[in-house]
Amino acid sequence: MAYTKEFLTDLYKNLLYTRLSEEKLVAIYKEGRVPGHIHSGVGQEATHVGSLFTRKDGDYFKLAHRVVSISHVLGVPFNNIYAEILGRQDGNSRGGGGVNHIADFSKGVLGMSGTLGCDMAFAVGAAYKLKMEGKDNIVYCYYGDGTSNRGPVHEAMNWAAAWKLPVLFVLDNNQWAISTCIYESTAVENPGADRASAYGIPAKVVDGSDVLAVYEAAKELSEYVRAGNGPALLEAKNYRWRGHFEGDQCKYRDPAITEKWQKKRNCVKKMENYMMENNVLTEAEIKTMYSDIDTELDAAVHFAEASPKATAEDLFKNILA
């Protein structure tokens, strides 16, 4: 597939934004600046960035609890993202939602449930709305390999397939459900793609560390969905670099395998090599991007920490009875 320099630069910059933001979250968590917890998505950015580069205005997005920084690609400012994560009033939910609940309806970001899988139905419900309106918009619905074993996931997929609703399911298969390896919990090799066939849903399996491969597969599937054919599924093979949560010592897995993925399947480094080999960006230009983004992220953290803390009274705001 032929790409313009502008497209490749934009894709890479958003990939780098997401990686550096995920690393920044880990850093400030270690410093004790984050109340609660975070689930780091370092290493899994390409699955989300690549697929979301097929989006258009009017689409909806049901994101996942990992790679929380991806909401910035959809237009949510880092100031608001970090304020929410730090429990501040300038956050998307006035600090009441935290890291797992970054939502912004004005950007189509629907939010998510604290119980994984239970939010799949409202993604499909949003798709039903789009079908009723007769638009060619779609819903991007992200979930993980562990979540794929839950009942609500299959209820949602069956509904989407039976009613031919415009949903692109994206399974970010990082091979770990908390501390359980996928090979110990799932009977099929591809928990998304292999099961999709039971619902008559077309699917593709792709290398989740290759952002261009993800984009190309997502482009084909998203066009299929937009044409009114019903849902499709993209399964991206990844590996969870860090623990289920920060502080998880990962005693249940072989660190040599993790190290191999970090060295051989680094989606950011892979894209950087592509950019330099194809004369899209120079090493100096890439270093400048690193510096500029790091400065921007530091400013966002500073903004968040200067924002007023959420109060007990905030619990009673934005409640609908």
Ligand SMILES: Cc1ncc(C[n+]2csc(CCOP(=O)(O)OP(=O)(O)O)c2C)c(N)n1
Second form
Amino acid sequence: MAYTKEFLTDLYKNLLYTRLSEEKLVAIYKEGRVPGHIHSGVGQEATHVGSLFTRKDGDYFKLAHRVVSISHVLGVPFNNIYAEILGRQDGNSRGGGGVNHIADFSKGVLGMSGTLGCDMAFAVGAAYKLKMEGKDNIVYCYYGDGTSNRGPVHEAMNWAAAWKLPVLFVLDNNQWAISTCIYESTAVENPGADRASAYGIPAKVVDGSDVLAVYEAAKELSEYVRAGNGPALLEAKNYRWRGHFEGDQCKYRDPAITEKWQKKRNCVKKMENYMMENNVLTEAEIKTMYSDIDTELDAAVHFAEASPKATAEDLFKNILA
Ligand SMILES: Cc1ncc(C[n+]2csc(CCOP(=O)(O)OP(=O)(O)O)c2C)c(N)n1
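Show the form predicted together with the ligand, please, the one above being the form predicted on its own.
To see the whole picture, the full complex is given below, headed by that same chain.
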């Protein structure tokens, strides 16, 4: 085994935090405790956790609208993540941004645009700043397969490649954009990796349900980017387990395919098996972790619910005009 026990435990724990947090959001949404909507990222956690485990202090992150609790890996507390999603003043954007705008500049989390694809240019702009500063920091830029078909994505990638800017693009290919399957909207097998070569960007395709495989691929690519070679792209093969939003009945797709992914490509279960087979954690230790994390997440939800609601005036704070 090439990894230390500490590294594997930390990686697994963060994967579990992300899974249980995404499930917690679904549970409280069902109880009517979440205003607006959520995009659950259950099933896609390993792509984000595995790649973010290659980060360094000073890096920037352009996250996406799915796997919304992932910024906890970067140090944003669950209290503030949940408060933001619930529209409370203790949210990291004082409840004014909501689920699509988890940002925390102190942790390098740049936020995102609800107009998908346009925020890819923010990431490249941040990479330009890093290049001017001459640091070995990079920008992690996450996007979806549906988003990959938008014009601003092309512009951002072309700019990053032409100016050799330090961006690791991570395509979380869950095969669906609301009710449109990627194979109906895209002629190539790998909407990220197959197009990357046209920009002169090296790419890798990885099984998104294997957190160690994601980590290894992201490590190689992020080192290439940090060394000043320009951008790289990682495409992770995933499947969107739930609807586009909670309440989506998914009538447009075959539930048997979803079940197959849930049974065979469950990133948390796969990592759990690995941990037990390699004597890193016992079943009992894993069970304790589940209940400890669940208690912690419940406390974060209670914190968020006790926080005052964002007011109409809050909407006009922190706006650049
Ligand atoms: C420019 C733009 N067009 C359409 C939408 C509406 N929309 C929100 S999420 C989504 C699906 C995006 O699919 P993908 O990029 O694959 O990400 P996923 O939701 O699967 O994680 C769409 C079309 C949007 N937010 N912005």
